[in-house]
Every structure is written in C-alpha cells, then in structure tokens.
Amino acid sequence: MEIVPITPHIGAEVQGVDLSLPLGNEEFSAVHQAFLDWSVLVFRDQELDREQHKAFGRRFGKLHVHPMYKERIDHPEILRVKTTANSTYTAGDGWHTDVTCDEFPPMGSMLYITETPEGGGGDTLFADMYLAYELLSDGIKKMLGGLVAVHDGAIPYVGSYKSTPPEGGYPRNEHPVIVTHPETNRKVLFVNSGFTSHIKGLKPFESRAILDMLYRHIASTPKLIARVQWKPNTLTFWDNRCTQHHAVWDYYPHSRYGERVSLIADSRPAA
C-alpha cells in the first residue's frame, strides 16, 4: 500500500488496494489510519459491484439509509448521484457536510463514480474543517465555543430538491458549532450552508451575519481545499466529520453516475 498526497493537510491517493477483496486486519488498519490522517482517500481502478461496496462500507460502521430514500426496497443503502442534461439540480453542488440534520449524521461516505463527463468536469472539492477552526481568531473562537445550532433536512431536501416530506418531515437536530473529531480528538468548525438554518440563542440578524462570515470563510479559502477529479472506477471515501465538500457541475449537457454509501456515526457531534 502507498499513500500520495494530495495536499499538505488533506486528501491523499491510496495506491496497491482492490477493494473488491476483504481487508484484512493489517490491511484495514492501515487504510483506517490513513483515514485519520487525510480525511479524505482516493482509491482509483475499482471495480466493484454493489455488494463488494457495501461490504467495504460495513467494515468501518452501520450503513446509513438517506432520509430521502427510507421506503426504497431495492439497496436502500445506496445513494444514486446521477447528473445529465435533463437534471434540474445535482446532488451536493454547493458547501455541505453530509446529512447533519441527522441526530447521528454520518461518520463517512463512500462515493463510487463509474461514469465522468465525456468533456471533462465534475470534480468534487474538500474543505478541511480541522483548518477553517485553526485560521479563526482566537475572540472568534471563543465566542463560537458556547453556541449550538439547528441543522435542519428540509432545507435542501424540500427547498433545493424539492421532494415531498415524509410523514412528520425531514430530521431537524441540534449540534454545538464547535466540535470535536471523536477520534482524533481535535476541533472542527461544523456548521453548512446546506443544513444549517439559524444558531440557537442569537437574533436571527446575528445569527446570519455570524453564518454567512463561517460560510465565507470556508469558500474563500483555497488553503482549506483538496480538489479530486474523478476517473471511472474510482472510489473516494471522506471524514464526514471533519470535511465539507461541493460537487462542481460545470459539465452540462454531458452526465456523471455514481452510487455512495454512509456510514452511520457511533456518537452525536459533541463539544
């Protein structure tokens, strides 16, 4: 196994592993380290069929089942990310960080795209959320370390994407805006423009001038980001703990399929 990295301080490119085959334990640990370590993996020339995904979800966690797709009976387990000419939105094209509105949002996703832009694009960006806390001010971190705010489904599933609720809605949840990583133990700034609606506690002034500064800070910061241009049979597997990504779409009319996994986390986000 070789790890490259991508930058300095996240995403690295995991080379001499076919995920089609069971990790062994030397092997998963070593994989789970790198984990830790760059937040995000690029495993290239994968060729797997759904179950050999899931299985390689299942040796780090539960897999999650997204809010949108609770009654799909055929691999409810599976996220299809499909993008073509006739598609009026794609799926994570803007800053998010997976399904916080869930009261255990996912520890990690697994993304297996199998067909890319015939000319070229569909790039996915991470933004290291470890480093957007560390750049912050220390009076900004101080006054960010005491607050929660409200994570809530319907903003991108019913304002975005326009679906129909469930019966009693999408989840909604609270989660400090300061937390820290459970296994590395260090602070990540977690609060999304895809699911956070307001801080709790704050005039909805303030809270927005507050969220709006954070999102600014995320997307204007090209120090945080590692970009991964994807090839067909590639899998990359991201801490949906201390990441937020944005999927570009600048390559209509042309498509882009994948299928994604998630892992459900042990634990809520905590300070």
Ligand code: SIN
Contents of the next structure:
Amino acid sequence: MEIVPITPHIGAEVQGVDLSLPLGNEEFSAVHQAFLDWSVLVFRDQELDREQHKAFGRRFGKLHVHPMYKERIDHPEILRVKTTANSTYTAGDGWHTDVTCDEFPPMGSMLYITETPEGGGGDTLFADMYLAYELLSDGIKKMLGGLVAVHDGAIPYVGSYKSTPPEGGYPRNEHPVIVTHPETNRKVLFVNSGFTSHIKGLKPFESRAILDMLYRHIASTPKLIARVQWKPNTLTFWDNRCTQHHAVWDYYPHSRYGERVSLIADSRPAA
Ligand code: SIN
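Please give the other form, namely the form predicted in complex with succinic acid, since only the form predicted on its own has been shown so far.
So here's everything in the complex, that chain up top.
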C-alpha cells in the first residue's frame, strides 16, 4: 500500500488496495492510520457493487441511514448523489460537514463516484478543520471554547432541497463550537454553514457575526483545502469529524453520479 499526499496536511491517494475484497487486519490498520493522518483518502480504479461498498463501510462502523432516505426502499444505507440537467440543486454544493443535525453525526463518509461530467468539473473541495482551528488567534480560541451551537437539518433539507420533513421534523441537535477529535485528541472547529443555525446564549447579531467570520475564514483560506478531482470509479473516504467539504456544481448541463455510505460515530462531538 502506498500513500501519496495531495497537500502536506490534508488528503492522500491510497494506492495498492482493492476495496472489493475484505481488508485483512494489517491492511485495515494501515488504512485506518492513513485516515487519521490525512483525513481524506482517495482510492482510484475501484470496481465495487453496493454490497462491497457497504462492507468496506462496515469495517469502520455501523452504517448510517440518511434523514432524507424515506423515498428509497432498497439499500437505505446508500445515499445517491445524482445531478443532471434537470436538477434544481446538487447535494453538498456549499461548505458543510455531513448531517451534523444528528445527535451522533457520521464519523466518516465514503463517496463512490461512477459517472463524472462530460467536459470535466464536479470536483469536491475538502477543508482541514484542525488547521482552521489552529490558525485562529488565542483570544478567539478562548472565546469559542465554551460555546455551543445548534445544528438544524431543516436548513439544508427543507431550505435548500425543498424536501417534505418527516413527522416531527428533521433532527436538530447541539454540539460544542470547538470539539476534540475522539481518536487524535486534536481540537477542531465544528460549525458549518450547511447546518449550524446559531450559537446558543448569544444575541442573534453576535451569533451571526461570529459564524460569518468563521465561514469567511474557511472559504477564504486556500491552505486549508485539498481538491479531489474525480475519475469514474473513485472512492473518497473522509473524516467527518475534522473536515468540511463542498461539491462544486460547475458542469451544468452535464451529469454526475455517485453513491455514499456514512458511518455512525460511537460518541457525540465533545469539547
Ligand atoms: C456530499 O456528500 O456532500 C456530496 C459530495 C460530492 O458530491 O462531492
């Protein structure tokens, strides 16, 4: 197995692993360590059916069922990511961390892209939330340290995707603004423009100003970012606990298709 970094701190291509076969313990440990070291792993030229995709996911955790899954009856753990000329939106077209509205947001996601746009485009940007935290000044780190934010599924699923909420509504949960990664013990900035509605206990204008400042930091700091250029049959596995991502919809009217599985975290995000 060979690891080829995409940037010095986030993202690496992993060569020499066939994900259609069960990973042995040694291979699993090497992939797991690479996942912790690089946060975003890209596996090229993989031929996977849905069962093999799910089996790779299960090696790392219990499979997550997306809150919007209700329209699909087969493979509830597989989220289809499909954009065509008729799409009114493309999933993930904005900086976000997956499903942080859940009480236990996914610890990671594995997106397997099989169709890339004719003419190019459709890359995904990943941002390093360890570095985003580390680049803040000490005063801001201290201020954010005790704060808790609300993450609301209605923001993307109703607000952007116009889906009808399930009975009782989409999940809404609170998480610390700064969390500690449960495996690396490093601190992470954990608010995202996809799901975070506000910071608790602050005046609305204060919360808005702080969130906008943090989102501007993420969107305007190129060194946070690794860009994954997809080719058909690429699987990318990202650590949802320490990254954000943004799917770029620059390929209209062409199509792009992939399927994602996500893995439920064992623990809630904690400071
Ligand atoms: C997502 O999981 O947010 C979609 C990412 C992508 O399509 O690149």
